[in-house]
Amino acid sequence: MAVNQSHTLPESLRESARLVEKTREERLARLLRGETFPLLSLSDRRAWLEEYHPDYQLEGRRTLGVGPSKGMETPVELADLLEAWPRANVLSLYEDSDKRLAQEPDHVTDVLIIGGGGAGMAAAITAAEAGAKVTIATKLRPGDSNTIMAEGGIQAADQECDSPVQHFLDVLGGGHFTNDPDMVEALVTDGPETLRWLEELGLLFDKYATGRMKTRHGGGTSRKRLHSCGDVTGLEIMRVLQDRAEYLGVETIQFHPAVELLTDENGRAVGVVLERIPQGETLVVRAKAVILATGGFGRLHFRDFPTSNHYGATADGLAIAYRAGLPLRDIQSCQYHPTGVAYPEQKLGLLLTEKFRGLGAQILNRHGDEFVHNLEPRDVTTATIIRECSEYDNGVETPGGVNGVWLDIPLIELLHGRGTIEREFPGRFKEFIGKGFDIRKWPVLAYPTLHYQNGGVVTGTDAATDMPGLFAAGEVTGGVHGKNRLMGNALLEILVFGRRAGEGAARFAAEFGAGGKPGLSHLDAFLEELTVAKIDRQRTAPRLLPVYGKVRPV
């Protein structure tokens, strides 16, 4: 096979890129016997997670000791966020709550809902479609989140040769048995229903002319129920919710995020308080029913890991749960998704989707050999890449000093034919091809980026919290995947428990109504805890948008 000769590669990074094609003759011909690099012993796959993955070190991390999850491990940047002040806005309704609270609010809803992503959008149109007034407030504008920049597709089980069971068995496997089953049978039971309802609002999957589901393998998963949407899946997704939200007369207060939540004297939530960005202007909003659906951590850039999570994700919904004594599992662990750019570093942490695995491209070291099945867990390749660079010292430098591994993208072509990498991959092929860069020539440079929060506020099977009339749903809740989620997952879960949201929430607000007066008396305990523990006042949450550089944080 020719070797090409590169020139959108420094050349400190040519020398690899031409070991890569040096082995890909030899390594597509063992792929046509039908032979692949061995999968992971159980025992194998827990002593590298343990010795490599971050969520198994003890560096970067520090003990919760305020709060209803006291005693619990979690990464130190989130522990500051948790054990934060409000806002000054917040602590000023506070002390003067009676005259604030006590006027007229500025928005009156049934069903508010916190988040414009998947989970808010789902939860949305299930509680208008029960009659409910629903408002949608979200911290950027409607749609912004990591729902709109999923890649790789949706997981269900609707294939003759699959079930929900076996869906449910993979979920546990991949999340070692950590997660909740009656969370995960909800999950998997209402897949395939999901599948029909996305169809119904017009949702266009991949299928032969045929009409058949074009289905794919996810790593850990044993059957191919992997549907998908070219790889901008994420993104048909949210067109066809917010189509079907605005058609419905959901309200929407973009620019907004929530700062604290608002109880009456019964302890049941009956709004919030928002937050204008980046004025300050405060806004009450009462609400019969509240939905949490605030996203992820991903931007709180654990360990200067780069993420692959858009610009809001800083876990609002966690701090503001939190602090109402909402308890939260598996917190501690975080998804770290094997194959985020590494070059060109302008795109540092931008996410490579697992399909591009799922059709064949490989994971390669520095000299162009493989050291990992394709399809392993995320969290096992992902210690497996971290080995392969730090321990064996086989990875590939960029210029800025990043590490990473070789994703040989150009094997898909070979695999499955010209064509493929544009037809399957069209977001990330115009992506790379602007700068100048041809995926389907040259490998991409990856390594590990921050990309899902697996854990997180605590709820039922109908989405429902400990606090009456505040519901949550998506990646602001834990359970589902316990420490680890499998691909695909992510997106059925915002779905399937959107809708169990809102399905609840305008439920409740029918049969309760208003509820009592507002107020911020959820706090005290929380803020006597501060203060004994002296957290330095200047520690403040939410944070709303993430720091860089010299810029301030919001």
Ligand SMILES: Cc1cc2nc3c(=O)[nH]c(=O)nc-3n(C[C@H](O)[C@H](O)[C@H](O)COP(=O)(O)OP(=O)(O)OC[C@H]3O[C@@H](n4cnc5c(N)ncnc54)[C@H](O)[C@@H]3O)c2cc1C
Second form
Amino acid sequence: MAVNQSHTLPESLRESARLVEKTREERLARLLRGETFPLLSLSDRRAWLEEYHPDYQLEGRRTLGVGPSKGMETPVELADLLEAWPRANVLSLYEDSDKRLAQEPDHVTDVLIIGGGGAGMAAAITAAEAGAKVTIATKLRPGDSNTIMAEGGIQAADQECDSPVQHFLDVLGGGHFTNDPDMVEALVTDGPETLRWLEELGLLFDKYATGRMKTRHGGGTSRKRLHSCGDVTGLEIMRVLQDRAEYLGVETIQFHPAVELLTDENGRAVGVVLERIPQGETLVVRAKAVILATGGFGRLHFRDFPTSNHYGATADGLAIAYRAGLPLRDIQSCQYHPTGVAYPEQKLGLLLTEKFRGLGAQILNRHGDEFVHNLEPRDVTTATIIRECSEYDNGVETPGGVNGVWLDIPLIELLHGRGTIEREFPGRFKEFIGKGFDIRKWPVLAYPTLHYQNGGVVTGTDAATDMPGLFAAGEVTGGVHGKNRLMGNALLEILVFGRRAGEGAARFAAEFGAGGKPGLSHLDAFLEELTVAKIDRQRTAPRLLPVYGKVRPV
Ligand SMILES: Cc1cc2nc3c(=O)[nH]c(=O)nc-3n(C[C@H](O)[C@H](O)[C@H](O)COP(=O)(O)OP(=O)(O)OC[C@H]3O[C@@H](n4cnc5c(N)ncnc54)[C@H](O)[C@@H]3O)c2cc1C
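For the form predicted together with the ligand instead of the form predicted on its own, what are the coordinates?
Up next: the whole complex, starting with the chain shown before.
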């Protein structure tokens, strides 16, 4: 592919990039001798995390004073959404609910799924296969999701040298033993079967000529169990899920985010209020069961971090669940992926998948020196990058004032041969080469980016929440990863628990039928608490779209 030479690194960055080139041969020789940068001891890991990882800093957090998780610490931007009034159209519906909700609903279905990413699609497929009429309501277009952007791959213990037990231990260790072990057991047990299911749907995993799956290491994993489709694994997963859902007749309501749940007199979920974007009219949907699959919160840009997330990742599901009385867990815990793009600045925060490091790309400071083992868990790597740039002043500053460290991608081809980068990372290769930047030749400047919501709504292994008729799956939930997720386990989670949610919701719908009169009485206690706490009525949630004009680079 032709490279436009007019846009490469500016001279100020090139000087440091040349030092990377200079140390490359020696680093390669060390790798070929089997020598790697030493892994940190457990006590050093803890020390770096406590001192440098944003999750461990009090700055930018506050304690929730209202709602079911009162007393919990969260980033202020999220606390402001959890302790917020419903949007104006929901409040007017609340005040007039007897009249308005007594009318015919705008739409009726068996299972209503809020969110059209991977968890929502997987749920839709199993619910429809179980015979339910299924509707997905989604905020923007069906493809607007973190799932479609997922790059590196999906973990599952399907190789002879591996087992779900080994996978279980890695997930718990990665999460610093703060995970819900039952959820982890469900995740790893369903793993191999989930891969088979994807293949049956037509998914094309990377394989050797023999037909054997190609597997790689991810940070914090003791076995090679990362399965991928180049660096566009999420796109390929969404392709087969959307095809199947369409074939099964799942209907989709686009540009209609959920803004509130509907409950009956027994406190059971019986539907949802949707708001049309951008007009703001409401749509009342009745459903026998509801599944929350709204994804994460990256677009809240905690502490002004850039993000890798899709545009609609604004924590809507957390706000809706919280004021319906559902407890949340680990929501103070965010995953800052160590390698978001720091230059070119128009790509700030864009993900450089861990698979780059899995294939040998090293993280280096401005002198071209290694300072962290390639595959430490993500939170530890992030903490050491922040330390290197702040405490040791060993970062590289871009013309726009963004700090970063090098990801030495060209090393990959010296280890695995020419053509590897284009073959293994077609998405990122094309993205950069389109801007005239050849990642086969130059290292890329990177800095941690707000990437993943580790915690969320509490569910059981059947994806049921504490509210009858309401299920939840995917990034909106908490428990599986504890306070730190390992690479590749989110894609597995959305499929395992998405499918369980779909099965559970279809069963619930068939067993319990339509439920009672729809209303908004689940808001009574929460609105009372907001009034007592004197929460400003201008503060409303869910936010639906991110606010810009304020985010600045770290
Ligand atoms: C760039 C990137 C790369 C990643 N790479 C990997 C990887 O290689 N491996 C891995 O395991 N994980 C990876 N992850 C994480 C993983 O992709 C996500 O955690 C996972 O896909 C989330 O799936 P989900 O269905 O829960 O949410 P999403 O896929 O984000 O879907 C949520 C959906 O809900 C919709 N929505 C939001 N609010 C509302 C509302 N109010 N009403 C209606 N709809 C709403 C959204 O628009 C969206 O369609 C990556 C994430 C990113 C951002």
